[in-house]
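For reference, the chain that follows is the form predicted alone, supplied as structure tokens.
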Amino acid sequence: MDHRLPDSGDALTGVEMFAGLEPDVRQRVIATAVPRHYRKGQILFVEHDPGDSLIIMKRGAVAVFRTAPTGERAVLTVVRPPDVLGEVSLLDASTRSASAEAIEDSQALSLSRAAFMDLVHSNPRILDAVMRSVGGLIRRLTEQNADHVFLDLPGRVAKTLVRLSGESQAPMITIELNQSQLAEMAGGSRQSVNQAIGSFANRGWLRTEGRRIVVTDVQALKRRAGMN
């Protein structure tokens, strides 16, 4: 799939948390911000680096992790646009709290803390904005432990490949990535979600193309995940 901002003219529209904002600010917030490019496979930044920058996702998308001792990955969340991530280090000065690597070949803007706290004070609402987007953040988690205590891997596979699928009305949804990945984000191992995938596929609910996988079948994997 390939995500991205609606070509408007402003690099934040659709930024909830840009959205209040006067048209002038908008465009000093634009200029202020660095844009940057990210390659497949590369890393945005790694766990207990400095938290010096909010970054804007403006096309593809990045995946965060957190990384064991052992060198397993569990992969929190998959941002896209026009979601943004580093939030969290911004609000209390601390180190990343978890790594980013981009799964698609990515754009976005990068905006210093300095510049973005410069905002804040002459724009307190934007606060709100942030705050719902933490609350978000803490949401997914509580979610996904529960789906840890209540889903069987399959059903954590099913709800990984809906959630990865987003808005899309389309018949067929094909999600950049592979199975080693999904397997980190599932909290599974690579043969057992291989085997979850094999039997969606025998069901007519997916295929895989390579390093691809096709969705066919939104509403099947919705309720193999128990999901409304």
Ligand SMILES: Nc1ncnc2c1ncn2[C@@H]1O[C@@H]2COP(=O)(O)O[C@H]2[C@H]1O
Contents of the next structure:
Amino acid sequence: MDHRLPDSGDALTGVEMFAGLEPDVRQRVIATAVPRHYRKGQILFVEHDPGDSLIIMKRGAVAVFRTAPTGERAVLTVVRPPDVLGEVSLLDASTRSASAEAIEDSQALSLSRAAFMDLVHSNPRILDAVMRSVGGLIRRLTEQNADHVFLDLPGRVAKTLVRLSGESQAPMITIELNQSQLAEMAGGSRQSVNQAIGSFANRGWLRTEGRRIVVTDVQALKRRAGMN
Ligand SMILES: Nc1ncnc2c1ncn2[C@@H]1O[C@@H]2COP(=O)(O)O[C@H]2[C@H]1O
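Beyond the form predicted alone, can we have the form predicted together with this ligand?
Following is the full complex, with the preceding chain placed first.
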């Protein structure tokens, strides 16, 4: 059975790495990529697996994490459409630098390393976007390092929530993340993250609804995270 997507220019809409490509090249990418479906909780790949594909998110959310020898997880980021995942091992032709798990039912397009390299060779312009993407990753890593040095845990929790809120200006922003996932992202114990969340809730900055966090005052969280 052919699992490839029909030729629809929409499949790469919004994906920065492929923006600016000629329509026929986009069509070729779409025709070459293989659609993937991941159920919530499914592991896409683990650290040190061969890095053989670029994953273009179409729906859902994937957590990128590292696991300590004790089994403890540190979530490095949550990837949502239209972001891509897996560019690091494509570029250095090495193994996966981290593991990835679907935290929502997700759909993606998987582009093999060979197809990606063909694309780069025939369309060197794509390297501009690749460099921007790698630059963005380095910038985020620098910021994460600085946060671990300069922010206390409640500050990191606040900053993680602001990041997960995106650029939304809505008065209420719902984040589909439970408190242990948040602890994995902010780099703290579940108990201390719960305390921070409790104190933010007491101040009216957010409320928890089961496995969700509803942010009601993103500006206050920004201030707590030293972002303005
Ligand atoms: N610290 C990080 N922050 C954000 N994304 C990351 C980080 N580390 C790895 N990734 C992503 O997770 C992917 C794991 O597989 P790759 O190394 O192929 O490519 C990696 C990047 O796409």
